[in-house]
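Have a look below at one chain only, the form predicted alone, in structure tokens format.
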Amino acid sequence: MSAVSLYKQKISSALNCQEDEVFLYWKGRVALYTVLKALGVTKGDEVLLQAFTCVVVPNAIIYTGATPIYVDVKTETFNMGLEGVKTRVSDKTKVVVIQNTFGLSTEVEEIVNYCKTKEIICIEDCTHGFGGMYNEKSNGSIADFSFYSTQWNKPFSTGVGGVLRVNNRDYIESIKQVDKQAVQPSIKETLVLNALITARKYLLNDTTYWVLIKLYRRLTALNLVVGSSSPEEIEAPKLPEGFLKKSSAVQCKTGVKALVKLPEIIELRKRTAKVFDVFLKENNKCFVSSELHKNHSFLIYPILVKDREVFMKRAEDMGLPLGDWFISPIHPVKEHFEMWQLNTDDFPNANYLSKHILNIPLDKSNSEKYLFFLKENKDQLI
């Protein structure tokens, strides 16, 4: 059995779906683009998405010629809700993208059921939530389609990578037709990716984190390594050459191994999250409500801080890795939002969160160090 076939088999088993409903891509955003193309989304159509996301999501929409229509999020869930969707739906709305931010799914069934009454297709953005559950169903099983990411620091990693899940089998053939147009990764891309995966495995730890992450981002900006987002994707929403790209054997082999450890890692994340819950709640700081836990796979733990730069510098001085998802309503873009047809002033919740949010990794066994750090810097927590 080929690496690709074995990986598909393992993915479909983990998601409890059929193998022919799974398609593999170079990155998660490619899976989203594939769906939009298969649906015939084009100029004049509108696609709803939330205004607290990664820029690659509106990029995929704009690449088709369609218009991204943003919806503000709720500060307690980091996701948009049904009422927000209702205010933005129009006669031009063809698709709604439902995001499960940081692994948290909320109001998915409500949004999907509403969209069915409007004959609108729904796509779940589960780039943070592979392996998690929503109302006792696997993340990504409710909408017509869902897509997942296996990039660095996602539920499990293949360096970069994406998975498409087709729940509405009426569109299987349309997906296959677009999938046939996808190109194979180059030898250079696969060699560089394999080198990065190896380096991450043996070199990345708490001590080296800040040095290596800065180096990685610098090399990505220079287009010298395979990055989460290429410079072209951040500079403007223009379709990069060779964007529609399949997964490589390197990613598939890495994914098969990583999937074995995923259930254990998810349980560790959930246990660690409860530790931070208790501390933040006791100190009247923002925390993830226990009511949300059953639908939260906790990719990371989100915290809100008064001054992000100060807080991150203190963490760096203590040798503690922190994440910065999302530093803007369309992370990591910081300016010229009009190119993505976004006016940040229209989305106060997304704007507020993106100015104050940071993320604590949960897949480590040193939660006591982070807890000590939070106690020492309680004055900076919101």
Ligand SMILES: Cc1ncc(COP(=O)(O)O)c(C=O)c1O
Contents of the next structure:
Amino acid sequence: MSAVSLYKQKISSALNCQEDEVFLYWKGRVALYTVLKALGVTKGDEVLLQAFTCVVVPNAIIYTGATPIYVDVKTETFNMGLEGVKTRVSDKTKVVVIQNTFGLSTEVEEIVNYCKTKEIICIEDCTHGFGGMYNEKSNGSIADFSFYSTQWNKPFSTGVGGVLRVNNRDYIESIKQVDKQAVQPSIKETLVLNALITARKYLLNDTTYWVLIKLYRRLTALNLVVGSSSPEEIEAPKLPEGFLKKSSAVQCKTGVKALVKLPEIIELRKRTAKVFDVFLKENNKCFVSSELHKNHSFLIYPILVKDREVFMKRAEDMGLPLGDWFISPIHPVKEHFEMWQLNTDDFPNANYLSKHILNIPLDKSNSEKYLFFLKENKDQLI
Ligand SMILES: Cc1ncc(COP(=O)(O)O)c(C=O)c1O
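Mind pulling up the form predicted together with this ligand next to the form predicted alone we just looked at?
To see the whole picture, the full complex is given below, headed by that same chain.
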């Protein structure tokens, strides 16, 4: 059996769906673009998405010629809610992208049911949430489509990678038509990716973390390695050449191995998240109500801090990596938001969160060190 077929088999059994409902791509953003193309989304159409996302999401929309219409998020959930969606829907709305930020799905059923009444297609952006649950079902099983990312910091990693799941079988044939046009990754791309996956496996540890991460970011900015986002994707929403790309055998083989460990990592994430929940609650700091994540797994744990630079520096000095998703309503863009048709002033919650958010990794065995650090720096927590 080929690496691709085996990986598809494993993915579909993990997601509890049919193998022919799964399509594999070079990155998650390509899966989103594939769906939009298969739906015939084009100039004059509007696609709703939340402000507090990764820039590659509005990019995929703009690549089709459609207009991204942003919806502000709720500060308690980091996701947009049904009420926000209702205020932005128009007769041009063709698609709504529902994000499960940090792995947390909220109001998906409500938004999908509302969209059904308006004949609007829904796509769940589950890039942070493979393997998580929502309302007793696997994340990404409710909307017409969903997509997942298997990039470095995601629930499980294939270096970079994307999975498309088609729930509405009426669209399988049109997805296949677009999928046929996808190119294969080049030999150079797969070799570089393989080298990065190997380097990560053997060289990345707590001691080497900062040096290697800074080196990787530098090489990505210079376009010398396969990065999460190429510099051109962050500079302007212009379709990069060869964007519609399939996944490689390297990714599939890596994915098959990585999936074996996923259930254990999800349990670790759930346990660790509870530790931070309790600490933040006891200290009257912002935390995500456990009601909202009874049976789901955070990918990373969100905290809000007064001064992000100060807090990150203190953590770095203690050798504790923190994530900074999302530093802007369309991470990691910092200027020229108009190119993405976004007026940041219109989205106060997304703006507020992106000024104060930091994320704690949950897949490490040193959560007590993070907890100690939070206790020591309580004055900085919001
Ligand atoms: C919310 C969100 N959507 C989509 C993506 C795109 O995923 P990928 O990097 O696999 O293209 C990301 C990337 O991290 C993301 O954070």
